[in-house]
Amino acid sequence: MKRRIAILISGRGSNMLALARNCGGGLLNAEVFFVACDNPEAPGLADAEKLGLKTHLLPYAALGKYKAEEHLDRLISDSRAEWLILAGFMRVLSPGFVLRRRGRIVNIHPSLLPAFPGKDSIRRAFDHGVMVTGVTVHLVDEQVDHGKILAQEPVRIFPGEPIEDLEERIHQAEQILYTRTLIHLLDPSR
């Protein structure tokens, strides 16, 4: 039986697209019931529509955080989505929202947590001069970029490498690690 997932995005949606394609191709034993976004200008929203996925704009700008989360709650309930997958969603979910779905919200973060939580993680790791950064998939809890770590993938920073090259390699690692982690999380028998 396929797992029912919903994906939240804020921007390009490259991880969402990879996950949606992997669901459609049977690699992930899941079906994307909707993609929701907090940014009406997000390219990922249009790309999700092109794939034929249901999309929803979360009314953060118009109604604020708690009303937007109430709207998201209704979308999840109406679709009966079992898992909420954050794929570049740049909002912090309220503790109450997270508590209602504890253990069922997954996030991907572009660093080896607990190092460099929050925004601009790639830039901060690069500027700090670390030799290795990476990607972390974790369950979401009430703290920012915290919660049980499910998987990590290191990404080496090469001397003299432009940050754009590092960002691209991290995004590639994210897509592979997220799918690999969700395969086992959504279908532990595999």
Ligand code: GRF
Contents of the next structure:
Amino acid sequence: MKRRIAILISGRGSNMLALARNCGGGLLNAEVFFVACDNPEAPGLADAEKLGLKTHLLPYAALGKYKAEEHLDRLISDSRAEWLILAGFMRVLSPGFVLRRRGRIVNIHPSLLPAFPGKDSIRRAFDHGVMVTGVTVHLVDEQVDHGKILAQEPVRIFPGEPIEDLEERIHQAEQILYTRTLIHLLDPSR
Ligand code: GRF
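Now the other one: the form predicted together with the ligand, given that the block above is the form predicted alone.
Following is the full complex, with the preceding chain placed first.
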């Protein structure tokens, strides 16, 4: 039986697109029931529509966090989505929302947590001069970029490498690691 997933995005949506393709191609035994976004300008929203996915704009800007989360709650219960997959979603979910779905919300973060949580992680790791950074997939808890770590992939920073190249390699690593992690999380028999 295919797992029912919903994906939250705020921007480009490259992780969402990779997951949607891997669901469509059967690598991931799941179906994307909807993609929801807090940002009407997000390129990922238009791309999800082009792929034929159901999309929703969450009313964070118009109604604030709690109304937007109520809206999201309704979308999840109407679609009976089992898993909520955060893919570049730039809002912090409230503790109450997370508690209701504890263990069923997954996030990807572009650093080796617990190093460099929060925004601009790739740039901060680069500026700090670390030699190895990477990608983390984790369960979401009430703190930012904090829940149980499910998988990590190290990415070496080469001497003299421009940050743009590092960003590109991290995004490639993310797309592979997210699908690989979800294959097992959503269907532990695989
Ligand atoms: C990714 O680096 C992800 O790890 C972080 O936000 C970025 C989103 O990129 N949480 P995209 O929208 O999936 O292209």
